[in-house]
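Take a look at this single chain in structure tokens; it is the form predicted alone.
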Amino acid sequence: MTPLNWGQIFAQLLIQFVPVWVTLLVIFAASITFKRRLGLYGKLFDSKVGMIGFGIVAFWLFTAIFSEGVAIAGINLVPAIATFDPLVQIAELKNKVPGTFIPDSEELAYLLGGDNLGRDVFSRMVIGAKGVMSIAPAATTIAFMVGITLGLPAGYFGGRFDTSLSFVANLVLAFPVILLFYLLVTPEIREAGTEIPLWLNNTWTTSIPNILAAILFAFPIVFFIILWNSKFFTQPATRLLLISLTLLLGFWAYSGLAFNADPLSAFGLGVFGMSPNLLNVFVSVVFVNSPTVFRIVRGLTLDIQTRDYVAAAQTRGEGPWYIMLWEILPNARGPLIVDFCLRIGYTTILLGTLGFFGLGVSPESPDWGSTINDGRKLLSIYPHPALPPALALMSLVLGLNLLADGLREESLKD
């Protein structure tokens, strides 16, 4: 059967993304209507660059959300964007051109062609967005909590504490990133007959990422405990309630994410957990990004702590952590929000790099980096398997950069 022409392919692609178009239309209409009440987010819609960036990022976000559809109680509320299972192989469609119909069908086609194993390139690109949009923002958020928790006291107190942390941060930043990824992500290889220490969990693929996970995943708990303690120090009841909830929810998530030991998993109700490969990638990205965030926060703290409102807070007798978290940090939010958007873009590139080199992901994973690497091998003969994930990665990073530019432009007007 004759493959679909490019006009038919584009029309079908537009139809597949209908849930995304509808969601974007609703969000843009509501945001523009109420933008004067939405703070910095609302001001973003006064910037054309910011709107374009936000639109691109939101497109991939909702593509990830709707990639496999949305169903509640067996009722399919939103149809899946992906047209095939990303792991299904059809031998007859190996390296077939975009628009090729599957055997014995006049309706189902590989819209962007098949790869070297006969898998649907379009479905792998769509499902791959789910991994990127779930890892990059979460890893960047953890990295920011680590950087803020350490950067604020380093810049505020200075002295040996600042010198020691700055030395460690510079040491990590000076290390070659790719080599660092190889050390953190590549599974540990042991000689035959070598005993594994009892204190190591057999589910760990390597000890280093799990030790780092135990350290890094504790920072969000520490951050929120300090935040509530400094804000509600004079309100013991409220402070105790918030800290108790933070400890309860924090250690529930901590045990599941860092040690894959969600307490509810014994009852089949586990919520938090990561596969060893995903944990390795996640921790590596957090570890690489945290020193840069630390240096940014430290520099902003050194500058802001000389302002009059900080001196006024010190005169009132406010504690150091109150001043850092409720006087200095809010006034540093503009640069930090911009850097947060840019850093998600950097993290997206890092994830693509890891996948491209085959680090930390399973060979059949539909992540964009490994898909690009698979298509690269036959790029001169069959360019279609590598181009869609490469363009997807490029567009997401471009959108994040444009979003950061829009936020920077509007924050400077404040």
The other form holds:
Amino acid sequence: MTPLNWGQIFAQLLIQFVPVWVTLLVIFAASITFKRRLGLYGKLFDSKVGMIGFGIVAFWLFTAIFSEGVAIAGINLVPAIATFDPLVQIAELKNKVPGTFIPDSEELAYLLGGDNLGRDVFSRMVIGAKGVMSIAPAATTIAFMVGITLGLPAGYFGGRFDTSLSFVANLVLAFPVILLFYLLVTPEIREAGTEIPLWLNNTWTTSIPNILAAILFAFPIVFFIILWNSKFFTQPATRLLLISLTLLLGFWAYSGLAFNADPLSAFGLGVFGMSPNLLNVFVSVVFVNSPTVFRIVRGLTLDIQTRDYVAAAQTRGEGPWYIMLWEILPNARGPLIVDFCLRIGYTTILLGTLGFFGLGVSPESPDWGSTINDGRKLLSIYPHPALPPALALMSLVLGLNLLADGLREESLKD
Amino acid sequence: MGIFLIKRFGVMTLTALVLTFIVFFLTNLYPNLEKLAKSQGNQRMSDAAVAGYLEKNGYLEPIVLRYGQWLGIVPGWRRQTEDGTIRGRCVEFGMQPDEIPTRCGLLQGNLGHSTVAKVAVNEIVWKRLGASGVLMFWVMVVMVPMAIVVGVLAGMREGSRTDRSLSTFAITTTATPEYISGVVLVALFASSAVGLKWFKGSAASALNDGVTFDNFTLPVLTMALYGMGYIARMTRASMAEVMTSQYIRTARLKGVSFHMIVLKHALRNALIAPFTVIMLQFPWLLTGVVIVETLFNYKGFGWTLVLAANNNDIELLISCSMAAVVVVLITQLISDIGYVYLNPRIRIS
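Switch from the form predicted alone, shown above, to the form predicted in complex with the partner chain and output its structure.
In what comes next, the whole complex appears, and the chain from above leads the way.
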């Protein structure tokens, strides 16, 4: 069989992504129709740059969601985008050019060629999107929680608290990122420490990533408790409900994520949990990002607390946490949302860097960074395995940057 | 200014001490030491043999004490073995007992030995830093003028078509980390199968045969492109702001030609903000250096760092980290001082 030509490959790729195109079309049509009622999100559709950015990000988001198809109760609702299993190796297709058919078949082809182990480059790229789109936003969110919870009081109260926290933040920032990763994301560091028995036969090692996880994952719970408490302390019923819900959900997730001991997993119902590898990567990325968020939030707080509405709240006798979380934070949302988009892009780059140096990921993993690293070794002879993940990562980060630019432009117009 | 400098310098020293201690602590975790013992002895060593080896070579002393020894403020450990020879941190091969110095550490200019290459760390680190310095120099030579030209051209007429296209270009380059632009550039310009075949995909020959267009274009371009976008956007923003100011309007109303306004009146004020950004790019340059040197097989500082980390070469890794941290802190200091000098509106009291 002669391989497919580029036109046929391109057509086939367009067909594979049909679920994504349909979803994008629906979302764009709905958003543009109702854009006047959708606030900042709707305004995004006034700027060309913002629309392009949003389109690219949404494309990768839905690619990640539909990568292996969506099936409910055995019925295939959405066909899978990936054409092959990302780990299956077909020896005849090692380093074969894009469009080569698999042996004994006239229909199935490796659309973007095979890599050095004979795996499908296209499927690996599509499945790789899943890892990035789930880790990067989650890690950025936690980093934001940490940065906000520490940055608001640092800016608002100032003094020694601020000085010491700023010193610590500057410490982390003075570390070259790559060095920090080489020190924090190693198999050895996961072993260092003593084992502590937990509930239900689970154990927990006091290694540095685990300790960091225990500290960092506590911040969202603290954040929400302070948030509800400061707003609803005059309405005990609502306060009790919200805080107990937060504590229940929070500690369920916390026990699963930070201690890898989801209490329900004993009954086969465990929802939260991360492999030690992934936890290590996740925690390091959060750790690298939070000092920058801290500095941004601190700076914004210093600026906003001189405004009249803060003085008015102080005169009314509102507590400091109410002022920080319900007066200052909502007014700092513009720059924070923009930075959130940029930071997801930066986190994506960091995750790629980790994969590129083979840190913390399993060797077969289809994530973009490690695929690029695998591909670069034979780059000058076979460029096709390294280019698709490289372009994918680049386009996602570009999309996030454009989205941030669009949001900035639109939020400045008010 | 004097007090500011002293204060700043004090904080800097404290930061450097804390950071090197963290590195020291992380690299000397027990599993790392165990791995070291096994690679120095043999892979099937028993736990007791590992502990014995570490004990014999002074690795099991309290970490703070060992950090002091590494700094050179605490006397180096010394021990007499059964056959009468003296082993110790400061003992070089063939030294007489009375020749052995009491302290040997950073302050004495001794950074220890690489356990893999079996040579003094000093020799390796300075040579590699020099090699990376050459790379960084060329990156700066390419990146800074390119970024400023792009930023000024985009910022002098905000919203024009030039501005739109240059800004898109700048955003694209910031969205392309080195490990991607490097791969794409090699595929385009250096692949032996397809593409243009203009340059070499490896910079390994630059160390011995000197820097040439052939071996240095791609690594320099890879690094310069990623850093350029950010500086260009900063320059554009500050240029756009300057161009709307009163004195520019006055100059235009006087009838000064447009390129005279840009070159003589706007440029100097527009370059204050980018200066700080350029200096703060150094920490990033260090990360970039690691990626680019790995990608293009250029045996510089970053390449050594990766090698030391992969080989568990503890003393070399610590020294590399220290060098990196010092470079970052010094650039931060320079950027602070430079900002004050360039911008007369800021006064430090």
